[in-house]
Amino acid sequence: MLIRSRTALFVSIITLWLGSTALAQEALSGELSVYLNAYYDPANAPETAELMRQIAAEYEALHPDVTIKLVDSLPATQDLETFLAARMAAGQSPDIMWQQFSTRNLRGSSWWVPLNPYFDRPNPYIAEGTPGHEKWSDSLPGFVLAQTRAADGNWYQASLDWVETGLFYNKTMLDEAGIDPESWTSWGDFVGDMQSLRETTGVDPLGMFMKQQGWSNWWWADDIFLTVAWADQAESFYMGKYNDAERPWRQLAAEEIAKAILDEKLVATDARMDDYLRMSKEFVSLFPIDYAGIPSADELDPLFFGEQVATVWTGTWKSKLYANSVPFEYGVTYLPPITAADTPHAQGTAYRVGGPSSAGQYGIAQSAAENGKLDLAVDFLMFLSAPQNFGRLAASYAGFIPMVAGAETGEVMGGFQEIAELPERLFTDPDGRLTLEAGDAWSQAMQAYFLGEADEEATKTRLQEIWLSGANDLCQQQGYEWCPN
């Protein structure tokens, strides 16, 4: 009864707010299936899931002929890409669907509806005078739109929140080993202290994992070390079409990476990659010995809670879980600056790996358009992305930072704010740099290197082959005017 009365009040307010526009939208009808990842996960986030049910009911009250079907999050054992590939092939994907933006952009219009024309339209669910009311895309910051635009120029998702990552550490364990994270001033300091911790305590220093196919949090380090190796060459890689005066340092688009490779400016056999390989191997040496057998990031939590690892690299989405579940005093820190003493091309900084790789990344499946649901899907996505709706979800889940103008920032663990002020990495995760296939091949080549199956020169040669193949494949897919014939 309480939920129903609150819904009625909300509908009365928003109907007055939207006026004739809301009344005109009542012609919408049909059932819409919606997969929202963490924002509808009844098993792991029941309070947020209940709030999402309420928001869906509020929309249904505005549109009596519409039914919103919320799809539960997948079990940890279900691979998302396998799930999606099967359903996309059968035309049975949820109509609105989460997927990592980098992977979604590579799938492009074969799976997803370009949102460009809808981003230019007014969002009637955003209050007049609030960014986004007259033009939907104005509700999202320019840097978010810039980073989530696909190589073909389209936006395939509304990216509504932001994630940051950090090193959660066991304070007692580090104190016993005489380690103060605040004293780290270089990569060498960090590696030396972590090696000393293992010798002193017998505990693995760092909870991380690596897979030969698909995402693993090792990718974050790979992004950083590759950025360190090539940071001073960034301007020579940038293409004018992607430049933004407000972002003189920014992440490379896939097109820019491909062009730099084919122009022989970005070459994996270059001596710069020696430091990339060395730092990567030093980092992986801090992992548990069975790191390749860890199936998911969630499996790192019990290792940290059970004091089997001294630190774990994870993100804001774990803040609430860790606050409620970690049985010891812990803190949040980050990798130290990487200096010229560590590698000649370093810029004296660390790089954050936060960004739009978060829970609030929603696009519309082509099957929704084919089944006559496109107008409904766009309208509900507009409703969901309005600050009074998405802001409530973000505050409830308290794991991601909302990017929607007018939404209040939910509580996140202290320490992430300073990390968010670091420069972004030049390179995104391997699967978003060129093609999905090149991303998996990169992971496999690096794991062979870590296992001693390939030396530095053989690894560099293989990485160069992967870059050339991926750049040519991207050219073939996108047909850039500068591509070789």
The other form holds:
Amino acid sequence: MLIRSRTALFVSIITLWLGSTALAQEALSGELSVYLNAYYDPANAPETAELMRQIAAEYEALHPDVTIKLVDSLPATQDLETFLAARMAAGQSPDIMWQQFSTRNLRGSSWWVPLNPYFDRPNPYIAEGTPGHEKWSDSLPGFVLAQTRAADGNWYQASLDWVETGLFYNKTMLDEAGIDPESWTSWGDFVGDMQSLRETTGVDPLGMFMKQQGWSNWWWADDIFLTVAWADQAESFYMGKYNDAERPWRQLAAEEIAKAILDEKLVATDARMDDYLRMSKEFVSLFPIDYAGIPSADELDPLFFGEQVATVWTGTWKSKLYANSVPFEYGVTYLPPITAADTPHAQGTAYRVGGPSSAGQYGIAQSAAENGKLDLAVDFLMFLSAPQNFGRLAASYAGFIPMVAGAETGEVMGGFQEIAELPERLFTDPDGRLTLEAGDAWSQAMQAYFLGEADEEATKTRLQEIWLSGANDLCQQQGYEWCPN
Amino acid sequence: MTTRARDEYTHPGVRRKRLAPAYVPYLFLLPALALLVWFRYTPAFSAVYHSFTDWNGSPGANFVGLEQYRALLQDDIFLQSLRNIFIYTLARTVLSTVMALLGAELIYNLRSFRAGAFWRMVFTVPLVIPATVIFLVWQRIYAGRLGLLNEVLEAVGLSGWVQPWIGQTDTALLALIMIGFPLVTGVAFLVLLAALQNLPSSIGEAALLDGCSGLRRVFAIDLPSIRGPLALVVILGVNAGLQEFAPMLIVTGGGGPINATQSPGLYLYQQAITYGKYGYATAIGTVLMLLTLAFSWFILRSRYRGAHDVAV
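Let's compare: the form predicted on its own is above, so bring in the form predicted in complex with the partner chain.
Up next: the whole complex, starting with the chain shown before.
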């Protein structure tokens, strides 16, 4: 009798639990606004946008009381940060919103909901037996999670895809100049070939630009040259809390950079920064003459298509456009290894510039939580991130590499396989190293150096000031336990 | 005279029927006044208040006294932005006023009504083009490679003059000043043309009879007669110039290179929107507001000094 009662009680509890789960699923209702960047850009990627509308409709069919409102991607000329700052101040941000992970992490919990507890939950939309079904975060690779974690230890976004970059080159032009990218075995080879290309053809070798504020593809070069200068010191910069046994070599977190600066291990006036400056200047000398006046990366495309530049350093997101638009034969290569002959601290390798700076980075706005939409937002994000949904989207757009377990990579990786196997950069882009302000100040100091307004010594002194001030600002914002009082 | 008498009689001997109580017109003004106070004065006073705090955009801020203003005085970028904007405002105001006056005088002196109407339309139609489009077009004109200006220079054999116009500190600010060249179009042109056309024709005829040449008439009669509209044009030019930030944001990508085109308005925007330093940004805004008020006051003072067209 007792056993029967216990069994009945157990069955009742299970039934109640299942019922409440079902109820919770059924209880989802309301309107959810979703900004998906390139994955919902009807003006520029109509096929992918149509697919996204279909995926949203499938979700609405599962949850009849829910309406998914897809927000068009902003045009490239509109400043997304302004768009977002105004809406955040008014509590009217899209509930699920794209933002660059480095900027998002600096905004932190004042704008975004920490996703840590939800990452530990099962994702009911991922099939049983597929990573992520029992624990959502299992559907994302460890290195993606490691790189997108904020300085305060939280995850404010689910990073569903990845981007790789490469040097798209005009094969015809390089052939005519007798240049074979496969033959580059050192930095010296590369610079020599690029200089001779300009002499023989009169064409600018590198399609690159540099802005005084915000991202430009020069930042990637800066990451690499800084990495080369300090690679042999990486071990002494790493903090145990960020270490990952599977990734003995990894990118530095902002906290590690700040600590290394304040511990005087990372010093911009150090002699090793001479090589950083020299290589940076050599590289910039290969840019178009108005590199400091080119407003955006998209402006490099007509220069490349019109054979005004021989190469463009850009990313997988351009693969489809280039395949359809480039009027000559082109290939994808990469910067060569930087060897000890180039600079004494080099470790004889190139470093890939790739990462989560892609279209599939989504966080949930605090305003969604305040408006009672958190459960709905988390549920839709789980639905979207399931491989059967996000995989379709990524394949359609063909500009980013899906990171969700079970999603196919597709053609987008053509030409990028070898690059993806290179070690990652020790330093991320300047805006993610310490603070946004320190990142822009770094760009301006380097611009002054390149345009001849500051010499090496003055530049090193200025860079050190920026590092110290950025490290102190980050300390003040985050209140790390090791920070000086 | 009693109050009642003042209400009923505007002029001695003329009786006027009272239509409504005296406060009624003020009731009609009330909605406009409320909107003005809510959307114009409140933000301005709020900005002044927040300039004494360390507000970061989130609710709550600490009072920091004059700290933001002290920091401003030590901020090299802000000081450079002030220098840039004074040069930009002076050059743009002088150029656009002179060119607008030139255009207005040329049309005013046309004898054919049809020709006048045609040229007036030619000069005013560009007013409907959004400023952002104009900036994007000029960005293309100044581009180093494939830019129209450099292409034209090369085509006429002036390859030595080819430059990265907005990519170097020497020419970037000048490039912004010259946007919209020849600068005839705009409100300034319309205001000055209307002022000239409102001058009594008898003055011009008398000057002609006295043997006054066209150029002398411009300086001796036209300019003194349109001092009011000229002052308005200059005030509008100075106000717009001091607060300018769109061309710096759009054409030179954030005030570059190396802050050569940085302006206080853009710097304010960057501090608030990009870095979340709203307290600092409101201090910049307050300084900008005081500068604009001060310049407007000086221009108005100089307009009324010795003026013949108004009683002071």
